[in-house]
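A single chain, nothing else alongside it, follows as structure tokens in the form predicted on its own.
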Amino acid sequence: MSFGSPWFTLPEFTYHKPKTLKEALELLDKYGEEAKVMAGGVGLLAFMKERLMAPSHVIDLKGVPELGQAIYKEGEGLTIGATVTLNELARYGPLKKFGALHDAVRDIADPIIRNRATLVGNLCEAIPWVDTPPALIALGAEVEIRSLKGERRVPVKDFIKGPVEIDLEPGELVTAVHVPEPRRNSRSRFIKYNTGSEFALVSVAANVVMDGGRVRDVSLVYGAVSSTPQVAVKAADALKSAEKPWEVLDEVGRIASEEVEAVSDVLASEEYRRHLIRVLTLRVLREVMG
């Protein structure tokens, strides 16, 4: 990632590598806003190199064993620790049960970056075009946040407040992401459209629960279209209320393309994004419901 900075070195900082979560939280509490935590470091080090961030202290979480685990419990779901890399997660067999997240993790960047980058880091960057937030929101995932004062959980849909803005107070760090067990008769997928770059122009995650030929529940979440992931409520309602859902897929795509907030930027115009929303909605629903 580069924004055209002439800098090739990092600003000066003090490096800390705690061996326990308590030690990490104590360091974060001690140094406050002068500190940044590092899970994989892909985003943080790039921002520091560009002089968009210049923390006096960097707290590397890789030495905390409990943060480096992905654990699946049948009936409860999947817990992904803060330092689990994307490639480690992609190789974790139970991830395939969570189709949209499996798709998103598999498609991020390239194998070299995935060897270092983490799911939690990807989420906490809160950059509009990153891949995993739409999939996590569609699957009803929550963020686990810890501090010396205690623990709290926040739905991913509420955790991202804006570009590079998340629901995290001083002294807090994200320790894990929890993805609930998929509902019976549900399927989910994630697809994105990009040209000449890893950054999507539009991405969409769909999670659909079918029952006897009817859609009982559906979540449609779009990324890279605006400053935060967008949930298409009206489009989902149109699909759920249809007697013959297969016959209204194009109409659902049209509703989503009009409902979802979309912007123009250097990557694509608003008009083109709305066209892509309609096309990708039709494609992802055909895959999920097929």
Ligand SMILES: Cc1cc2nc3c(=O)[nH]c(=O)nc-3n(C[C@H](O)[C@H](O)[C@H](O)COP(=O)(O)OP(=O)(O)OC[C@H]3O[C@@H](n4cnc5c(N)ncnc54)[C@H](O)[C@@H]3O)c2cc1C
Contents of the next structure:
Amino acid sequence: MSFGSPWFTLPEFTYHKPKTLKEALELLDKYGEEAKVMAGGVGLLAFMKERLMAPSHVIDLKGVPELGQAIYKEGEGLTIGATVTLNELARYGPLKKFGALHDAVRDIADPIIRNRATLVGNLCEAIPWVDTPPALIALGAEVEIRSLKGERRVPVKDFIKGPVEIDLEPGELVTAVHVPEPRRNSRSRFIKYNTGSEFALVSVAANVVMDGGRVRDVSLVYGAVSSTPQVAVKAADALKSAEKPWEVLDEVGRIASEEVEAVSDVLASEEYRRHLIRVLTLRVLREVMG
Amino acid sequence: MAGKFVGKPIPPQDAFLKATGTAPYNYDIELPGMLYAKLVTSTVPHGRIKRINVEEALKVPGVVKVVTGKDIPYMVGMYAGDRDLLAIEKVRWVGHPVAAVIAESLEAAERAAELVDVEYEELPAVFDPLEAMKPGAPLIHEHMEKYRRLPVFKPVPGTNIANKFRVVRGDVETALKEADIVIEEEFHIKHVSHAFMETQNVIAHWHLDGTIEIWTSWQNPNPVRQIMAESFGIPYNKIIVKIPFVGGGFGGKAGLGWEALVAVLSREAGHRPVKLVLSRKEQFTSGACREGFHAFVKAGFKKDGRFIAYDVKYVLDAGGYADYTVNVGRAVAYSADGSYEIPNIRCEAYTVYTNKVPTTALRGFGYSESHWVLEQVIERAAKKLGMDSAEVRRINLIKPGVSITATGERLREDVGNPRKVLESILQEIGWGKPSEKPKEPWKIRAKGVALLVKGPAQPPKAPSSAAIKFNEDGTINLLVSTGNFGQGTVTALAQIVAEEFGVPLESVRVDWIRDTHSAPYSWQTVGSRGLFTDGIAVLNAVKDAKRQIFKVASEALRCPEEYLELVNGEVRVKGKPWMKIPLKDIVMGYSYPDGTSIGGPIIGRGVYMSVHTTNLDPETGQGHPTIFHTYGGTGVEIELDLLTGEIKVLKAVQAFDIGRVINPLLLKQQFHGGFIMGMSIALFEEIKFDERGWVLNPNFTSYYVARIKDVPPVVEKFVETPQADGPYGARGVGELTMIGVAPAIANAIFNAIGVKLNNLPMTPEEVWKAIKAQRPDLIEKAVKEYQKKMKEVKAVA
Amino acid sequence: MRFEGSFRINADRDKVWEFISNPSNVIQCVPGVQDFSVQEGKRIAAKVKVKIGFISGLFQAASKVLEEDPQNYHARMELSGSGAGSGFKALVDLKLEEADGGTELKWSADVSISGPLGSLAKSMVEGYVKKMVDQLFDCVKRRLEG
Ligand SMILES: Cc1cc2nc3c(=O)[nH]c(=O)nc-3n(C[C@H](O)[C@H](O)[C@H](O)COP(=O)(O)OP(=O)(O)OC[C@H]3O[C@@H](n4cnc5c(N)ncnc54)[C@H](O)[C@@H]3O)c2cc1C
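For comparison with the form predicted on its own, please write out the form predicted together with this ligand.
The next block holds the full complex; its first chain is the one shown before.
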């Protein structure tokens, strides 16, 4: 994301390119708050150029081989390493099983940016408008975090705490994102509305488990509407409890548009966002329930 | 006359270098010993500079000097003369340059610029031009009467009005009373950026002997020299302005840019060359954009469709300075009547200062704004009258040789054929035939048309000249100062020369670099005038060169001049093709076998001078403002998604009476490029400001410019009604191709669902808001249709 | 953005008034202040380090008193500044009221933030302002009560 910088040059910093995960963690431990990790650098360098960040140390992860893999295991799910680029991921066959993520990844920016930008970077940037977090949340993904002190896992939903704020302590590193195996009879999609805008004005990820004509379970997550991705609980309940879910779709959209937090900003007004939530809900449910 | 080159689809001469990425732009140029400048800009919208502390900045290694406004208290400008180089005493918008750091490297300059500490005493600011016009509003330019401006501009000292301009003809008050219907509306346009790829950048070297050498990414070198010379009180020949390849201009590189500032920085830095490059953000916040615009109209029509009265007030939101925008305020008023004859008309245009980013010309300036209003007024009136809007247009269209414009100009017989333009658009777009029904019932399709006319907005005296210089081998250097920023005009000029001398196109070269020292004078390359004015100068230069050539050849061949002709690069005796001399044996002088020689190197010179333009009457705006009128129009078929408010253009038709097509390939490119730019401005582009006047989207991720995926097929229609005094009968067209797009789209929506779109841009949100306010039922119906369709899909599955 | 709140300080009103009407007392309580100077007319210029989420930047800030009314224990100030490509302006209103033995400090502020910080992190900025004000008044309280 860029806000537009008056500057052409970066602030001064020391560049590190560790070769192992251990080395990376040691560097992070040593420099703490003074350090920033760099994956693709698309977001980091833009922030630095705009002087919104001025780390004294930049730790480039691209030299660490074990962070560069996407691995799918039948029954367990998909684990995406911290330096896997969006295009590498898009080309990875098993991604298709994770419909919402597949949609989100393939439509980010343009091929040049997708060749550099990573999924983990997109998530860690935690900008309200980015695309992968709603999809990851709808799919129940978790973040794998390491530091010299140990390991922990956090659901993506809790990992994003605010705009540009994530649940990560100095010294910690996100090593991967894990997306669990989709449930049986489930289907997920992600849709964004970004006509006349680089970034989404509103995005939605839906993950539905069908049971005959009824919806057994559904997760509806909205991106770009507020400072963090919004999960629409009441709307999901309305859909689950409906005997004839096809009859209540607009109702579900309306509930979602009223229940989630939505703001006005440079891309859209709150009012229009709420309207788009209603419309996109219809669209995404048509995709996942059809 | 079908020529060998004239009328042929010849690719632009610079295409090869551009396509291979090797064309040298100003951005690429580095001079030995060059320093780098960085601007420090205001963070308050309006304020007095209390203190500028540069101590910390000077400590950064590599910093040579920090210059502030009080060190260089010059005022500059093209028309209003209201610009400082760096803020003197006060700042007028967020982004107003306050100081410039000069350093050995860009890194050092930027680091130091961050450390310059400016303290302001904030003054009350005003952001809305309608507020700014009121008595008692905070004054932004307290002493505008002192500025060195062109006398035709009329500021109102003691207010924020930088220029007031009126065009009055007939008796609007009475006519409005006599009208059977009156349309009363307000229209608004947001600020937009030129969005050229190459941001403004300048290298200046103030040499020790007082010569100022300028390299700049600009449209035309002469105004830069003129304004600098006049402001600094320096002889014109001491200033040399050079322009290499330019990455887009669109009016945003006309007049004067940063050249005067950087020149002074070079002097202050010990006469070393200095380079200043704006970042995209600086381009948005410190450079100038297109003004914000407001129009308040009353238009009276008779039952039979006659447009009898038009009363308009325009207010232009000019920002912190209005240097070129005062001229936009003129153009918008004298173009108010468009392609129609309106007997009673009164337009008042106010160009008003506000504490926002400054503004300037943008492709088609004034005319884009006046047509956004006028063409919608016609559409609204037609509906109210129960008539076909095409018929209302036909009824009111100007008649060549008969009609009189708003400024009282009787149009010439050969002015062009707007009727033919209109009919060809209507035919191509299938006017009157309903659009195919979209498969998705929540969408609708519709057609819309807008006509337009434009001439170059320029002072009455705005000459051009050209020189043709031959080389020893008979090849030709064509010297012009015609700007070359993507339009391809110079290719067309080369075609003309090759045609006239019967030499291969490759034999005619126009240099990449425009330079005030060696190229003949041309006022500016703006207003779609280049091919017309400079083309005439070139033809006159050809004539002059031919005269000299025939004189020598006549002597050498011992044959009277009238029996000679120039064919395939040879002078021949008519009817005796074996009696000939190749050009190369004449152009450096002709030598007889014994070595005695006659003649000498040939230099052809030619000028263009506008003959029928005049100043406009200060009270009534009556007079002849432009050197030609090109009529044209745009038709579109669009699809509107009622669920989101999104408009998609499915098909577009562009038709223009360009008099004579010199190069159909370049012309098509203009038709396409202009359409895309027009559509982008119609549907997407808007500079947004917050409540303190900060630009919210100074970048291309949140200031959206149309992408290739947004672009529909464009059909081009050439209408050719030659203008007797145009080069081969041609007229200018460059800017015009974007003007009709926005009103055509708005008209399509209005035709289909009666929803009025009075505000540009017509973003999905803007359109949705308009539908919600005017026809909320349509949105609810669309949602129902959508659900119904989903159930059908489900049933099938 | 409008903020408001109140604090209780266990000290008498005149003492609190005396403390807060001295700008150098207050500025020393602002979290992140790196450097400041007090100028004539109770103007303050300061450098303040701001950290919001993982955004951080150094702000040049200034404050001036718009109105001071000791009789009614009421003051209005204007704060402004810029940094991280952004700018802010705040109009602050302060009033002291007696409250059973101590003092109730009532404050409100109209804050506008421009530039990337304003467009990106409005909600973050809200959190930041609240935290900053809490820390500021905690400090004032400590200094007066302790
Ligand atoms: C022109 C343009 C268009 C764009 N369009 C879109 C779009 O349509 N949709 C969209 O979603 N995004 C879009 N973006 C944003 C872009 O996708 C993100 O900037 C990018 O995905 C970030 O990934 P990266 O690998 O470059 O991260 P980096 O820039 O390397 O890192 C981003 C942030 O995450 C931190 N970080 C990175 N890796 C880790 C880790 N392993 N552990 C802890 N912290 C880490 C970094 O320190 C930094 O703060 C666009 C950007 C541009 C410039």
